[in-house]
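Coming up is one lone chain in structure tokens, specifically the form predicted alone.
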Amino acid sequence: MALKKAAAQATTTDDERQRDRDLDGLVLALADADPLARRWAARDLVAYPTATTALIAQLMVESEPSVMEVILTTLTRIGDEQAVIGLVQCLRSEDAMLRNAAIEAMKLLPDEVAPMMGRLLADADPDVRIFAVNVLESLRHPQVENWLLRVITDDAHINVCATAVDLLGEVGSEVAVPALRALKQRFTEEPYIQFAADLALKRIAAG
């Protein structure tokens, strides 16, 4: 899903943006019936950061994708903490849609994210540690490495391993080396793990 895109596309007439454009107008034509109004008053809200609460509660009902578009390119442009943890409400959710384009709007926030990385690969659910693992992989954020050799360390879930492992293997460095020799030892009969973890270390080697 394009986030930056989204908000440039849309045209509009008198009639889609009649209603009033302040905070209360444009939050009342977000839950309007016609896609276009709640696309037009997304991009408007913008310029109200504290409207994050009604954008998030918009996005997790939301079934119009370009409508969705434009709320989490508003929500990446006003990028608070509240936005964030609207964003990570989102990974919890059951549509996988709205769940990938959450995360691909928390890669566009690295430091907004970063306080929150702690937390999320330390989540009871396993799915939400997979999905903040694939948040890093385009975080740029200079905790990478050590966000991953701490998922491979300690997290029991293969899976979760298993995409850390992946990153490992293009984001790692001689640090990682120790981390993914005892990551075989603690896997010694699942190939996959194996074979990802060999693959880190030769890349890693070949420097």
Contents of the next structure:
Amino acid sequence: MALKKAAAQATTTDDERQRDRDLDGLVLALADADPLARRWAARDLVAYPTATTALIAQLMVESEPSVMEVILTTLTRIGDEQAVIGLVQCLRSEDAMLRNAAIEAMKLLPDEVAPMMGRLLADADPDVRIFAVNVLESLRHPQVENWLLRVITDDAHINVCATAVDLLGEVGSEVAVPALRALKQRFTEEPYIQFAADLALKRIAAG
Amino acid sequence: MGVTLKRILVIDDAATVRLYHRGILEAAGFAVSEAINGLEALERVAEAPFDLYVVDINMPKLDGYGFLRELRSKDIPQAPAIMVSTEAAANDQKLAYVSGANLYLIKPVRPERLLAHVLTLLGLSVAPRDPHQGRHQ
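I've shown you the form predicted alone. Could you give me the structure of the form predicted in complex with the partner chain?
Below, the chain from earlier opens the complete complex, with every other chain and molecule after it.
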């Protein structure tokens, strides 16, 4: 085990010696066959905000979870509009692991994600709207309750509303009560909505 | 006396969904445990395997597909798994079955529907308890 570790470290060191650590060299290393080289490249690309496109492109095809994790960390550290646009792209991926990783990364970028939230919550794809509500779960932003209220008032898709109600039970205030009651009226035949809205109302009443 | 309750593990990162499924299944006489993601579910399984799993797809740390793949690779008594998700895409359903799910249901699942599938997968003709006597709500 120790030997394996030493060998792995040696590979990484050799790689660092062999490749240029400038933008072009790192972007090249990002597509290396060796996951260690990819991981180091993803880590070092934090110094190059213009590498966002290359990072996102690699993220969409990356199969190694540890490399994926480093790419996401780098993207959140770069944290500019391009990085967020790339993360939004990941929400449309068919890879559940990538989608979940993007959601977790977006939660860390409240100020950058906020300007896009209105558009995400109005996306034509209900799955993207659900993921957007998932992002709100830990997004420390003063607009969260308003966004959720808009969802349960306007969105016609039951699962988008259901996801928003779950969250309103945690972050909702007295302001949410009329919208929750109206939601129950809108989905009278849906046991889950009745259950979740009642639970949210109970939690809000309990303060 | 001597009757062992069937054990069901509900795996979902949404607390309300866990509570909802738990309420339906406990009212019908099943022993229900919860896990908030695939990793925590694997820890529960390591303690003692379950008779049935109700699994969400999108969860942080380890999603439902990953959980099922790990579960099915283990040398333990295998049990049926119902994958429950908001996603209706054919690819998600295919992936669910490839990962080891026995059934794919789209949320929200009505109580009588969930119960009927659970009974079928467990080979039971009736629930251990009349669910209408103890149902939440």
